[in-house]
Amino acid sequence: MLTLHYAPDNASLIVRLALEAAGAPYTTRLVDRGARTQRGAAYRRLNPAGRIPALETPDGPVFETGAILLWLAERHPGLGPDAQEPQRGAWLSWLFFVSNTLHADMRALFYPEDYAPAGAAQAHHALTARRLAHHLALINAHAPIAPHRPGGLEFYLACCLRWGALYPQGGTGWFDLKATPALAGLARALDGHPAALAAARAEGLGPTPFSAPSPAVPPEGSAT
């Protein structure tokens, strides 16, 4: 049994996208963020950043959003290519993307305080947002998005829209899904997922969670 650590509309969200779509039995434990659970001693013995998820397996604890996808998809036959697949090595490089450059400048978007200098935050915002708007570019013309045969990558993109859409409040006139035809069609693919519709249930992140999306109403947690 696996057991996902996760907070309503986090990055845990893209893992239980993953679990629901693979059909892998696990059970939930909510992370406090109000109490801010996630820096406490016995979350970072799973793990040591102190960040949203931590994935509990026979192996041990797996963190890092894109290590918990490759390490599924190596056991889950649909989230990814198979190593043996020739489309492997390009379904990596982007995941390796999305993970390390446009979820890495979607972290610096939301929490500017862990990443500006007292008293520029608006410059570090538009030049974040810019960075942002390309990297969504590149992905929409190169990453190879199978809409309707979604893996780890397709998840992991969605919830990048979703958040692009939503935070930070008040900060989201860069984002453009119209202007990524591609990722728009992805976005509007996984509305209706098996997959999304089981999270949306669990997390309260309405009837389009992706395409249009609005802020979770979790049925437990916060998702700030």
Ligand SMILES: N[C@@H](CCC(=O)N[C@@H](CS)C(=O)NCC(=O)O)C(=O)O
The other form holds:
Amino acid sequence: MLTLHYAPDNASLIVRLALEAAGAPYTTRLVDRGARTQRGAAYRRLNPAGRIPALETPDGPVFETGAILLWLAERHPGLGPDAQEPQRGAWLSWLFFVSNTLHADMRALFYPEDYAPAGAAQAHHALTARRLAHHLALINAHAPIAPHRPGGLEFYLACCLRWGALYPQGGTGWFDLKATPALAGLARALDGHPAALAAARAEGLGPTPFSAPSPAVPPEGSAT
Ligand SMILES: N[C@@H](CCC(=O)N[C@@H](CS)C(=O)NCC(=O)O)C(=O)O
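The form predicted together with the named molecule is what I need now, so please give it after the form predicted alone.
The next block holds the full complex; its first chain is the one shown before.
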């Protein structure tokens, strides 16, 4: 049995989507962001970096969204190409790009206080937004996206699109889904995917969580 440590609409959503799509049995444990539980000693035994998500597995805890997706894909066919398949190299390349470049820059946008002095917040936001738009254009043009056979890469991207449209409040003017038609198609296709419907129910994500997202209204916990 797997246990996903999650908060609504956090990066744990990506893992929830993958677990649902794989049909893997799992339970969830809410991380209370209001109480900063992710920074406490007990949670840091699962993820020393103090970030959400963490997945408890029979092999011990696994953290970092990209690593969790890879760990799951190695055990559940359909979440990504097998090691021997010719598509594996491109899939890994883009999975890592999304994890270490796109997602990392999204964190810079969402947590500016960790990245820039207060006096430079506006310039920091503008530069980060410009980098993000460039990353999305690259992904749109080159990534092997399979909207109708989604796996780890697609779920990761769809959540990044959702967050780009929603966060930070008042700072989403740079984001334009129409500018990346392949990604827009992915968002539309995933809105109705059974894994998305299950995740939307669990985390209160609304009817079009990726193509036209609204702020989460979760039945338990909070996104921030
Ligand atoms: N590199 C990490 C980033 C995860 C991350 O940014 N998690 C956010 C929630 S979406 C978090 O834990 N935020 C609370 C905090 O930083 O204290 C991953 O891929 O898992």
